[in-house]
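The chain below stands alone and is given as C-alpha cells, in the form predicted alone.
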Amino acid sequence: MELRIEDLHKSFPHGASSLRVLNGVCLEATCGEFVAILGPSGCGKTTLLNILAGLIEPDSGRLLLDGHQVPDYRSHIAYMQQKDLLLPWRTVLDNAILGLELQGLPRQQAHAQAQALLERFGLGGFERAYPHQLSGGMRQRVALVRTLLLQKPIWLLDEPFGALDAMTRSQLHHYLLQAWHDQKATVLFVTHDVEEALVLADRVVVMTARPGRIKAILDVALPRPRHVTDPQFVALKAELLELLHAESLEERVYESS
C-alpha cells in the first residue's frame, strides 16, 4: 500500500506559547518500500508516527493512502514503538496475541499463528514464560512478532532497537528483513542510526532540527545483504554523517538566536 504525507503541520502547547514540531512534511513511500528515518533529536519523527498511527492528531495536512483519504486509515497500519511494552502479567505467547484478540480472533487461532512466528524469530521454548524472564533483545522480538501478526500492509516503526547491543540489533536486522520480504509491507522505521538505516532501507529521509520538515532524501541502491565494510556504503554512510552534522550545527543556532 503507498503512504503519501502532505504538508503535515504540528504544534503543541509551551508555556504562554506554542512549540512547532513538524513544519510542512511532505513524504511519500511506494508499494512495499523500507524507508528509514533520520534527524536531530526533537525533530518531530516520533511526533510523525504518531500522527500517522492516529494517536494524536495534526494541525493540518493529510495522510493518502494509494491516493485516497481514508476514514479508518489506521485499521491499515501496524506501529510498534521504542519501548517493548509488554504486559507482565501475561506470558510471550499471549502478550503475541494481545492485537490479535483486540481483533477480535480466537485464542486458539492466535496462538496457532504466534506459535509459528515465535519459533521463526527463535522464541521457541519461551512461549510460556513472563517478560522479566526474558532479556531485552528477546522482549523485542516479541514485541515485533506482536507487530507483525496484525499483518497489516504499513508498518511504523519507531527505534524498535535502539537500546539493544550490535549482535542481537544484527539479529533483529535479519528477522525484520525477512519478514518485510514475506509481508511485502510498506515500512516507516525510525533511527538514531547511520549504518542501521543504510543496512535496512530502500531509501533514506533525513529530517531538519525542529521544526522538522524532510531536507534530503537519498536512495540506497545497494544489493542485500549489505555490508558496512563496502565503498559505496561507506560513501552514503559519510553522506548521510555530513548531512546530520550540518543539521546540529544549525539547531544550535536556531536554539541560541
Contents of the next structure:
Amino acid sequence: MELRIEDLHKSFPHGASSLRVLNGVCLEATCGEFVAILGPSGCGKTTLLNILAGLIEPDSGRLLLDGHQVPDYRSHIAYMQQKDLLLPWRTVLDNAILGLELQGLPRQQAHAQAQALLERFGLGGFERAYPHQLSGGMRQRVALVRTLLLQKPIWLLDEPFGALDAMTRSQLHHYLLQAWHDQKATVLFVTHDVEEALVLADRVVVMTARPGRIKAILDVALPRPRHVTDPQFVALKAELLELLHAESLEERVYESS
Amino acid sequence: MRVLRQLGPPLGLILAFFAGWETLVRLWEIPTYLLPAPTQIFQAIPAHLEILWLNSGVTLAAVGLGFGISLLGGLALGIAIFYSPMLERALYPILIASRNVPLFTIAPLLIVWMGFGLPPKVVVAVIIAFFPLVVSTYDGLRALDADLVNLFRALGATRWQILRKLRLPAALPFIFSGAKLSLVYSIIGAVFAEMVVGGQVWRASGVVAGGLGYWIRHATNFGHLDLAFALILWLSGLSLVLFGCIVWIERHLLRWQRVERI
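Switch from the form predicted alone to the form predicted together with the partner chain and give that structure.
To see the whole picture, the full complex is given below, headed by that same chain.
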C-alpha cells in the first residue's frame, strides 16, 4: 500500500507558549518500499509516527493511502514502539497474539499463527516463558512478532532495536528484512543510527532539528545483504553523517538563541 | 523443608512464650478468672466446641458478607473514580481522610437503627473494609505505563478491552494488597460489632449465637477467662485460614511474578 503524507503540522502546548514539533512534513513511500527516517533526537520523529498511528491528532495536514483519505486508516497500520511493551503477566505466546486477540480472532487460531512465526524468529521453546525471563533481544523479537502477526500493509517502526547491542541488532535486522520481503509491506523505520538506516532502507529520509521538516532524501541503491565495509556504503554513510552533523549544530544554535 | 525453615522460628517462639506463661501461672498460682494457663485454654476448646462451632458460622457470615460487599463495591467505586475526574476530585480526599476517622464507633448507633443480628455487623465490617479496596484499586489503575495504553490504542482496542485486558491485570497486585488489608478489617469490624451488638438464643441448641465477638465479651464478663482465651485463639486461627485463602489465590493469579529467570 502506498503512503503519502502531505504538509503535516503539529505543536504542543509548552508553558504559556507552544512548541512547534512538526513543521510541514511531506513524505511518500511507494508500495512495498522500506523508508528509514533519520534525524537528531527531539526532531519529532516519534510524534510523526504517533500521528500516523492515530494516537495523536495533527494540527493540519493529510494522510493518503493509495491516493485516498481513508477514515479508518488505523486498521491498515501496524505500529511498533521503542520499548517492547510486553505484558508481564502474559506468556510469550499470549503476548504475541495480543493484537490478533483484540481484533477478535479466536485464541486457538491466533496461537497457531503465532507459533509458526515465533519458531521462525528463533523463539521456539519459549512460548510458555514470561517476558522477564527473556533477554532484551528476545523480548524485542516477541514485540516484533506481535507487530508482524497483524499482517498490515504498512509498518511503522520507532527505533525498535535502539536499546540492543550490535550483534543482537544485526540479527533482528535479518529477521525484519525477511518478514518485510515475505509480506511486501510498506515500512517507515525511525532511527538515529546511520548504519542501521543504510543496512535496511531503500531510501533514507533526513529530518531537520526541531521543528521537524524533511531536509534531504537519499536513495540507497545497494543490493541486500549490505556490508558496512562496501565503499559505496561508506560514502553514503559519510554523506548522511555530514547532513546530521549540520543539523545537530543548528539545533544547538536554535536552543541557545 | 523450606516450609519448615520458614515456619520453624516463629512457631518455636510461640511455644516458648506459652511455656513461660504456663510456668508463671503455676508458680504463682494465679486463679483462672484472672489468667488461665495455656493448658486450661486448650482444654476449653474441646469442652466448648459447640459454642465455638456455631458462633464461627455466625461470625463468618458477617465477615464474608462484609468482605464480599467491600470487594465488589470497592472495585466498582475504584474504577468509577478512575474514569470520572469529577468523582475523583469529590471523593478521593474524603476516602483518604476517612482512613483516619474511627468510623466503626458508630456501631452502637447502628443497633438503634437496624436492631440486633447480622445487618449492623455487616455494615460495620463494610464501613472499615471498603476504603482500602477503593484506594488500592484506584492507585493500581493509575500506576499504569501510558505507553502500554498507546500500544492498545494503536492495536485498535476498545475502552472495555483496555480495562479488562490491560488496566485490571496491571492493577491486580495493588488490588490484592488492598484485599488483604480489607479482609483483616472486615474481621475486626464484624467481631467488634458482635461485642457491641450482643446475641440471640439459637433455637435448636439453646446456645446463644451472637458470634465469636459476643462470646469473648460474655465469657470475660462472667470470669470464664479460659473460654475467652480459647475463643480468641480460635478466632486467630480462622483469620489465618481466611488470609491464607487470599494469599493462595494471589499466588495463583500472580504466578508470573514468581517465575525464575531462565
